[in-house]
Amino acid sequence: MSLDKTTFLIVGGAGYIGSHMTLMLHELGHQVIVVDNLSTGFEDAVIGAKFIRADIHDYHNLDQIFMSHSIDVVMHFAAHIDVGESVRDPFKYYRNNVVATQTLLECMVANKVNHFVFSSTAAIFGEPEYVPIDEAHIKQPINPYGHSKLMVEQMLESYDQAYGLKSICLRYFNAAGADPKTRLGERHDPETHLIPLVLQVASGRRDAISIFGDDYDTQDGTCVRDYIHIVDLCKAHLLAAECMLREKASQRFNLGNGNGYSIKQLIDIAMRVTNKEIIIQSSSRREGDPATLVADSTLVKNILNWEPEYPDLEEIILHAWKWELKHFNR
């Protein structure tokens, strides 16, 4: 099966990453069906796709969707993602990220849909023993969010062996940025991601940005992260689907730019991009935050021929800043 004859079901397609993925697939001429319960997403973020408001906990509704559409590939973006919240409320994370995903997979198996692209995370690695982190690194998550994603990866291995359900897991480091044409961007409510929070300070929507811990074992004491542009992340999903349909094999890839930036470095870049002063407040560490997470993306580049179009953090922040100015700074 070639990718130009593919129908995609995008679960969580009204959220940040899912909506950008939906837009990309639509612009390439694919048929796209979006399922989202709108608990954190926005229906007006769904561009060029059929939208169905449904919850993947509901097997009956899912089954009706699969029976009514000839679906080739499922992409799953419907997860809770706040590390700190996962520590405070693990029930919420295991129920949504694991139990609901199991319901989705059960429905796929019943309807003989055998291609699945899963949004995994660098949080499965925990506190890294070395950086950059490759796929062989030991998996020892230190928060329920990371545990929930690793449990799904393990579940997918079993489903491949037992039912022939093929999957590609893409372990994101930090998705960031916005559609370069400012049609889509981040708008979590409440916002928890660093770049939009920093830019809210620059635009005047927020008084200051809190740095959670400045005593980590890093160059300036703040956490170091690897940021990947949302467009580059979506291109990796597209290549993953193409590879899976062609090779009929399950694979796991780390997905980042391979460059680590501390929080203080990121704020300095944001001040340069926005030409605004950004007030910083120091806070205590958040439980469950590793000091450094940087990806070794050699494998995804070699196997999927993926190369980031926007590897520079300044450009990632610039696109996010244009989105902030257009949609929120009124």
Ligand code: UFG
Contents of the next structure:
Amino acid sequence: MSLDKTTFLIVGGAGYIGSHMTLMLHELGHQVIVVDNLSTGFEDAVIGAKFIRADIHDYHNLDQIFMSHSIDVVMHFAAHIDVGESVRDPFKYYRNNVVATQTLLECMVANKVNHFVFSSTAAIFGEPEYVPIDEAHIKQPINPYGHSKLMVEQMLESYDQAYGLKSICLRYFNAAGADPKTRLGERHDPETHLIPLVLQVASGRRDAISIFGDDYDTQDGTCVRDYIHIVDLCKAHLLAAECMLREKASQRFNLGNGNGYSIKQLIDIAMRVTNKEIIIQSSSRREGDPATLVADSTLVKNILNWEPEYPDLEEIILHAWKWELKHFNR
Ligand code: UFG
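Taking the form predicted on its own as the starting point, write out the structure of the form predicted in complex with this ligand.
Next comes the full complex, this chain leading.
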């Protein structure tokens, strides 16, 4: 990474992805400021950064932060991410993921901070017409979460044209795993994501894992996802920031490993990694879930020279398992 010492504002830096990003930037010698309202994040997950508790709905507060720091790049991780919840409570998703993001972007433009890395999602594609999904795939979200992220991508296009705000949107497939040195990991409360829940069964914190639907049009009837290691995901952000500062251009990339695993396959791997029995319960489908989401990441590999260091799902689960054991033993 050839990025010179840069000042990053990490919005949502106390959450799962934001905290790993903050740690990586800190270890590379960059200056990092974290803004988080702690609605879902944890202050003790912020390592090596100045922490400011603030809400991005509050323009005045944000303005103070931009005026008192010389920020080069903003990375925005503060979003609600639960697909099922977005179907039940769409107000919450549009308010936070769209309206608050709009406030942040307006404040950036007013303060002439013109580089933005946005956490987008595979959910903007909806039910795929083909897999693996490339950037040209039609965008037709099937849940409010996906709509909220696509709206921001569209806003960013307009803001580049009108105000010269440069952005890179990274459409994550399924972020997973933990810091290989076990300093950080996935910590949602309540937890809704598959891998941590499966590992909670393995560690004895939970009795069984419910599989949401086993009648999908996939090899074993369960949903297929593309799991990407959190460290690889953060590296893509670094490369994106570097490219944006160098080229002064906005771009969008799909970000995954390109390998699809069904829920049942994942549970089998988790049983091998943990050497524990994992009890399964069949449950009905969860609203808003496409059957298969697998990334075509050719573009991010070609343009940003991104290569995953941990493409193997077994290793992704192993790192998550080490975190679960450490967390559980606390
Ligand atoms: N699942 C279960 N049981 C559970 C939890 C999840 O069967 O207890 C299933 C889900 O239905 C889904 C798969 O496991 O089929 C993965 O679910 P996650 O909740 O772990 O992840 P999602 O695929 O729903 O969502 C994640 C991110 C989103 C992102 C999406 C893109 O949370 O932000 O990936 O694929 F948009």
